[in-house]
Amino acid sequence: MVRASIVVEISRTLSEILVCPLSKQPLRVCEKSNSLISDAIGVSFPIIDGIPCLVPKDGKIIETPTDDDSLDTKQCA
């Protein structure tokens, strides 16, 4: 559980200095995926092992709610 935790405080820290390899646009720290997320271009990048895979290909498209979803299966929202 504090391993968590550390994975989060250091993309917080490591987010504030990335910028997306597509977009060149901040990112900002999804603790419930544990993700990097792009909301320049709705991409998502993840976060293994604490290390931010910020390789485009590595990267995925999050689908925005339509009117007849929730809000709830929107990433990070």
Given for the second form:
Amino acid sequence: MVRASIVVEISRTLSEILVCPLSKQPLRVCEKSNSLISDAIGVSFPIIDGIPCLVPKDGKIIETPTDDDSLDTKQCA
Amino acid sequence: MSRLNGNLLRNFMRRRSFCTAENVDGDLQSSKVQIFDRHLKRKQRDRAAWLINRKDSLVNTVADNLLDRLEDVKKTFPTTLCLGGSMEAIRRSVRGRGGIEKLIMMDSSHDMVKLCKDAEKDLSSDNIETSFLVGDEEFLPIKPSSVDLVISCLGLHWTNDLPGAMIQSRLALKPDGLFLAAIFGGETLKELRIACTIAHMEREGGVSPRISPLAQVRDAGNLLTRAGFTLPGVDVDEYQVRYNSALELIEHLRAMGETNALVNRVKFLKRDTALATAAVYESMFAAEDGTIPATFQVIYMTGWREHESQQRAKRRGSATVSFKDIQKEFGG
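Output block for the form predicted in complex with its partner chain, input the form predicted alone:
So here's everything in the complex, that chain up top.
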């Protein structure tokens, strides 16, 4: 099965400036789920069409701690 | 018996209409009153992205006016954040003003951001590095002290917590950073307000909110100081736009994404009432050539993030020159 790899490109400008809208803590890029994770509150914000969506309403609460562990290995360089 | 049931039902319905709009992330239930339905506003802005008129004279004028203020300042603003509203017009009208190098465009509507992103290739001659993100002005996802300039052109009048949004903008600014905003003022669409009220009273015997509560000029200064900005500046401009019919006015509002998003809005507009409103508007305000005017009052707000280099009033009692000396100087 061929899976199209979605390249998560967050420009340097954005990665230096973006923080979680609710906790104002830094975000972490997760390539596996193509989203930005806020560890402080355990919410993931999607990146649609290369545009990060940081509206609180769009955030999905990360369900279990085990999810977090598997995502930990993916880190944006 | 049936009347009793009817009353109960009506009471129940009335109570339901006062509940606050669906709030974000349940655990952040704010006790503040929700005036605007932000979710609906996003949807309206999505639609506006498709209806956008790049030659809209009102929006272009306001954007130009706002950016002109950058020419009055010696400072340059390499990193700029542009918050919603008519950011497409801002992007088009920058033309090198303010020395902007990096422009971050933010809006709560994904379609609007996508529109600006797609239009970027036509504007690449600017040498401005643009980044795009979807975010809410009331929950700014920007690191504190990271941008030199925050511009909001006709976007903040849809926030539920305007002081809060301004405080967050201030925190995002670097020291000696500038905050520029243009919002619609209380006089905006006063003709429409009057026509709606009259038509509604006639047809339905009651009035429901059709035009959002808008800031008054006298409040703008307070807003800036309350948000903690130094050297606040407020000025007002009134624009009169002429339309061939009331329907054109509504279409214009729709294209700008400025249609009703109040939580207490009545979701149905009867055809009779709509026609009556148009008729009242035309009979009360039409000019000789049949066109109808609409007033748009725009309040321009300017504020700076505090910095030691800014002038401030001296401490009481620290005067070194007395008025008598000044009087003597002028031979009085």
